[in-house]
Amino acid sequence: MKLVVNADIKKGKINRNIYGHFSEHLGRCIYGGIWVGEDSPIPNIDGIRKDVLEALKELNIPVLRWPGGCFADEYHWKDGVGPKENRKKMINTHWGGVVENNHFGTHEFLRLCELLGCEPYICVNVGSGTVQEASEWIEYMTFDGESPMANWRRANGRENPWKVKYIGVGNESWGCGGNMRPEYYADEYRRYQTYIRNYGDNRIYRIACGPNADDYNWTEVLMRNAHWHMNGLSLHYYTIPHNWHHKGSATIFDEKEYFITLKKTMYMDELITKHSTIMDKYDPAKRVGLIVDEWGTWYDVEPGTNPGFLYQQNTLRDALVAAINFAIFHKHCDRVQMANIAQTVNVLQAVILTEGAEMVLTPTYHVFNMFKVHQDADYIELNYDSPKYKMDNEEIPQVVATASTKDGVLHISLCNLDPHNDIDVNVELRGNQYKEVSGTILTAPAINSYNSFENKNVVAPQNFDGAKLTNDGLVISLPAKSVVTVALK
């Protein structure tokens, strides 16, 4: 296969926030996954798990979305501040009916973001909340002057306001966030965003609730009625092999199901293209970002676990799903300004799984680590025509590739989706000369190989020596079912 890299043709900036994460009060994502409390025997910093913190820091995690998800539209932030012993308990009606003690609230989340060095992205309650509640939350977090909320923040131990840039106005308002029609939500959005104020030099990037997958009418109505009031519009799309009632197993699947999963992941490209076309009509300057703040694989829960906790394992298949999505987000970097995988720890396509004091990094984690070189880099034009990987009467490209340049280094990331056949990629490098090449590969014995608490490194990155510089460019020997990132200097 031939691949032409025009290293001098920059097609746009890959926003580092495309590598964002999502942490909802759901199952063991927050409690047990991120938060163990100050008194826990598990090593922690201010109640936040140290091992998870260090693993996420390694990814240069740029932005973290919280507190949901469906949970956001039943979360009342005032119950989660002040002395922990006085905080109200609540029932998490969406996710397993468990009692939530509200020990992880605004201060704890913003402390987590400080420790990670990432931007907080907070979703306010539109479904069961009030405009006043949302407005006061912004004031509590970001106002430096004399006011009831700012004074309450100081009384709760935080003198200086936080910087909070990203605010989502409701979540899935078409579904669990209120079952609203787009016309109704557009008006509610306009009302709410009026009271989400900029205090001091804190400048808020307002994100409206966008469509569920291919609901193009929602995007049309929101852009027509409210685009000048928003900075971003969200999009949710999950890769589900079968259907909502029977999603399929995370670890027990055949090649047909593997193929279907990858094919459904590629639908993200069509979704972004079509929603972007509608957005272009109202916003030709591309001022409004498309924010893919929920994406990833969704399977049936692991047998024997609480069905409301959405706990699933994570295989080499998921690593390939992540890499395909990143390539799609890069391609649309003119419009896609953030993406948040669902979810960070112990939920859906998590990058980390925990069990008591134990922690394991998933194949998806390793793809994030291999692709972090693309954060804030210049997207480079690639030309290639991949052979097809075929199954029954369907086909998808065998190879997915993407490239970027930053600080004089060219990074090319490739996936070989075919589980049986290696492929040689002949790379023609235009526009620059390179003297050295290095690389990293992620692959495993089987498409359903995964990392368990007993065996944590079944799917782990290795040095890749299958890339060789030649007089004509570069030859990359790409093994079957693998993800590779090469660096050229």
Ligand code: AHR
Second form
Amino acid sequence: MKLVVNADIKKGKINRNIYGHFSEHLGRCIYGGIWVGEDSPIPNIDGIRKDVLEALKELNIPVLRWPGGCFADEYHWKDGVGPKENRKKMINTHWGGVVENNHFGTHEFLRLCELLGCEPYICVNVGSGTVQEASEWIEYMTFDGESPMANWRRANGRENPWKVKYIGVGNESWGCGGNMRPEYYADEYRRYQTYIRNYGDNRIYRIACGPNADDYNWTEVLMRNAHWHMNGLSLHYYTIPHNWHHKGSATIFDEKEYFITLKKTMYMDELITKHSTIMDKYDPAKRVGLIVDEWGTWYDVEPGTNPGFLYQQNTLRDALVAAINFAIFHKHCDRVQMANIAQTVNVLQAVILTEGAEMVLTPTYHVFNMFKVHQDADYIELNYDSPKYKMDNEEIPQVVATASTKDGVLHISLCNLDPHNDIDVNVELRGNQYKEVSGTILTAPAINSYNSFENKNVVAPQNFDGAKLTNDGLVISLPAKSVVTVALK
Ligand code: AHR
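Same protein, the form predicted in complex with alpha-L-arabinofuranose this time rather than the form predicted on its own?
Zooming out: every chain and molecule, the one shown earlier first.
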């Protein structure tokens, strides 16, 4: 296969926030996965487990979305500040009906973001909350002067305000966030965002609840009625191999199901293209970002686990799903300004799984690590026509590739989706000369190989020596079912 790189033609910046995360009060994402409490025997910093923190820091996480998800529209932030022993308990009705003790609240979340060096992205409660509650939350976190909320923050141990840039106004307001019609939500959005104030030099990037997958009417109505009041509009799309009633197993699947999963992942490209086209009508300058703040695979939960906890394993297939999504986000980097995988730890397409004091890095984690070089890099368009990977009467490209350049280094990431056939990619390098090539590869014995607590490195990145500079460019020998990133200097 031939691939042409025009290394001197930059097509826009890949916003680092495309590599963002999402952690909800759901199952063992926050409790157990991130937060163990100050008194836990599991090593922690201010209650946040150290092993997970270190692993996440390695990924240069740019932004973290919290507290949900569906949980956000039931969350009352005032219950989660002040002395922990006084914090109100609540029922997490969406996710397993378990008791939420509110020990992980605003201070703990913002401390986590400080430790990670990432931007917080907070979703306020529209479904069951009030404008006053949302407005006071912003005042509590970001106001520097004398005010009831700022004084309360100080009394709770935090003198200086935090910087909080990203605020989401409700989550899935078309569903778990209130079952609203777009016309109604657009008005609610306009009202809420009015009282989400900029205090001092804290400038808020306001994100409206966007469509569920292919609900183009939602985008149309929101953009028509409120685009000038928003900085971003969200989009949620999950890769589900079968359907909501029978999603499919995370680890037990055949090649047909593998193929369907990858094909359904590629649908993200069509969704973004069509929603962007609607947005272009109202916002041709692309001022409003499309914020894909929930994406990833959604399978049946692991047998024997709480169905409300959405705990699933993660295989080489998930690694390919992540790589495909990143390539799509790069391609749309003029419109997609943030994306947040669902979810960071122990939920859905997690990058980390934990069990007690043990931690496992999933194949998806390794793709985040291999792709972090693209954060804030200039997107380089590639020209290639991939052979097809065929299954029954359907086909998808065998190779998906994406590239960017930063600080004089060109990075090309590729995946070979075909589980049986290797492929040579002959790269013609235009616009720049390179003297050195190095690379990393992620592959595994089988499409459903995964990392377990007993065997943590079945799917782990290795040095890749299959890329060779030639007189004409570069040849990359891409093994079957693999993800590769090469760096050219
Ligand atoms: O990520 C799990 C759930 O999926 C979120 O809470 C909700 O927003 C979506 O339906």
